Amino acid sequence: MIIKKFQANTETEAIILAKEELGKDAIVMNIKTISPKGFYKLFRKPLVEVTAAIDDNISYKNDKAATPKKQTFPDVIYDEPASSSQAAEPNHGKESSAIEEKLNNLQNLLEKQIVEKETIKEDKKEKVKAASKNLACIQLIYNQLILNEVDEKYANQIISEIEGTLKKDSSMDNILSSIYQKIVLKLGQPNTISLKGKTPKFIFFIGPTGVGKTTTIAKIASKFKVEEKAKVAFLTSDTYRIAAVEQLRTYANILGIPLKVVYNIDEMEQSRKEFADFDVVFVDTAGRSHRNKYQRDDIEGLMKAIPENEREIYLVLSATTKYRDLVTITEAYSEMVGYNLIFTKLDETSSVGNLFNIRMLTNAPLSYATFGQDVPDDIDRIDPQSIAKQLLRGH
């Protein structure tokens, strides 16, 4: 007996194939539906498989040749399917199984690749999500810095320096803490007047008119006189304003300290000898225009009358001055000497962005800040932590 399997889209088509191949005497032994497996079920329709048999004594080839191309079949005779012991699998069935196995292996490989790609895709989504969250937090903080009048150049510098140090899933608190610490580091520790080392120390106060130099001098001198019991003296070269000399004389009388007016370099050199046994000498200079080179040269000449290791320079600026003007002022004075920064009138502004900007622009150390007219109370050393907090919070 010859047994063969035939597959087609429908049962009728499969039987036709069997009759064409085996002849009209072929007997249908089994009919089953074969569904594609796994990945291929998305692209293939189920097939019908017919198992047919014919007695090997019958020449089915001749019958096949005699069979008209178009024919109808009589009733098909069905029989029980043959067992594996009764029939051997035809060669084309083995080939089909081998192909199917290869296709299944390919399917497994494709499915594995799809899973891996989906995993990578999800990982990328999470990373992008975390990065977007970081970016949103950073943008909020950046906007706050700009709102508090930090120059865009310096705000961008801070952000660029901390971005590379952040984890992908950093919290708002971590990002805020990183930026806070960066600001504190950039502000640096304040450089204030110390009586350590060689004395006397001549402390020069320079700056434009109207920023409160004389009052600032009185506040600092009071603390040294009262709190540190230092031997203090006043000098003033501000002979252009009688009111300025009288104001400083009033403070000198209250504190019980000497005051001397100097008009030129020779008198400054003489004052150095005269106050040789003092701890500190505070020098009030005229509030000259920073645009006038000759006036700046006069002040510079007086300062250079004192050896460099015996003098300190403090540039007094108002926190209420426009940033553009502060840039011009600091650049003009930077041509003269190195200086420390004092900011006045912090009580008259809601923003401390200019303190940070000028510190970044000049790289000059911060020192004192004043916040009122009361002598000696309304002055203190600049606190970097406090400034950083003000820059990062709303008004």
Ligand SMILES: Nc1nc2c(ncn2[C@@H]2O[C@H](COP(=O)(O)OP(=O)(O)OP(=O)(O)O)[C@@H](O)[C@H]2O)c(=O)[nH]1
Second form
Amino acid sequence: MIIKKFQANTETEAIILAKEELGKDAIVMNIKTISPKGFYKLFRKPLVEVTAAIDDNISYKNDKAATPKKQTFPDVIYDEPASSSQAAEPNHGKESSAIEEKLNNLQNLLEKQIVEKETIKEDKKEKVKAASKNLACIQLIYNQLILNEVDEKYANQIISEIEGTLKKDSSMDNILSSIYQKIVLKLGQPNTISLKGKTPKFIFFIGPTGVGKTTTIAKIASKFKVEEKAKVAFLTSDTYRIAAVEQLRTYANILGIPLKVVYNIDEMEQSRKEFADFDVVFVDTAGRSHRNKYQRDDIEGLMKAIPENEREIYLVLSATTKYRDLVTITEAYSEMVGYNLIFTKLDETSSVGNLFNIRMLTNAPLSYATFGQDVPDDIDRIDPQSIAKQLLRGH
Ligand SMILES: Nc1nc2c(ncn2[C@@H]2O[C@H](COP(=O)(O)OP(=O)(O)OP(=O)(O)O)[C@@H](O)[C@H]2O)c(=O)[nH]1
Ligand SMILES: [Mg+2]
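Structure of the form predicted together with the ligand (previous: the form predicted on its own):
The complete assembly is shown below, putting the previous chain first.
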């Protein structure tokens, strides 16, 4: 703040002087009349002294301000500090309050901007906090999926699909239920044998050696025979091992089900006629190395003897097989279209990740799961909800 005094014959002249020097924004702080003292009293009229001030932050409008104009009066005192306690005249007070108002407005504006900035910052912070909380929950669930042997590729796929649908500050429960629902959807509706429509249905069981094809046939056949009172027959093309035929014959005898051994396509066509008035015919096949294409072709040839709309194919896989091997197995069967997936030996593994992975890889519908050697009890239709819960559950 620069404060200066200006003397002139009249108040107006003094103010003009002040404004000339300090600029039009100069504020008049005080006005007083100065009577000449002593000898001068006789010759001079009283003077008017105006004390004016300017905020030094406001640049001088008038160039003259830099070099103060010399007053014509010898007794003018420059740069004398004025007393701020002296009251300003009402007229000039108006100017000062206008500036004050401007300053207040500016201050309000700044404060508002600061508050807005802070709010944005807080908002951002909250969002980041919420997002990182979401991320922590997602990370936990992701780890759980990996522990349950879900392939990283599919775990990432699930996470990226639900991430976009989450609210910024979802609860752990919300995230968990989104992932759960996503898994259930991906597992899809299981496809199981139904006797609706055209009968008989020829149900082929194919798959690697020792996974439980014959045992699974016995379990399913028993349910149809006992619970649905269906007319059931057995066919086996597993002519490589006497023990294999005998194994199925034992079940056939217990359940009172006819059994026929088929060696070639002709015999297969023959059997189709023979069992024409049956509801369902289960066809057991020899466990074949998925590496042997000729063995697979044999089975495919037999299957083709039955029209597509009369047959169903079930690829039997053991849940205990390493994922990498399951991938090779399913690749080997990829030419065989329209198969369903059965998973056996779920009692021998604590994780159902493979079941999910293979479903994702092949896009083939899931059907049955077996969980023990007991015929007929240890089998059930795959329940996607139960699998999803197992995939998300810790051990
Ligand atoms: N723990 C357990 N064992 C099972 C299950 N299903 C079948 N098994 C056993 O697995 C072994 C092989 O079963 P099979 O039914 O002969 O298997 P397969 O696929 O017909 O075998 P091949 O005809 O030789 O290819 C038997 O000891 C069965 O009792 C299951 O769900 N859990
Ligand atoms: Mg068998």
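Numbering follows the first chain given and starts at 1. All of these numbers come straight from a predicted model, not from anything done at the bench. Only the largest set of C-alpha atoms that superpose within 1.5 Å between the two forms is called the rigid core.
After superposition on the rigid core, the Cα atom of residue 378 is displaced by less than 2 Å between these two forms. Core-superposed comparison between these two forms: the C-alpha position of residue 17 differs by no less than 2 Å. After superposing the rigid core, the Cα of residue 332 is displaced by less than 2 Å between these two forms.
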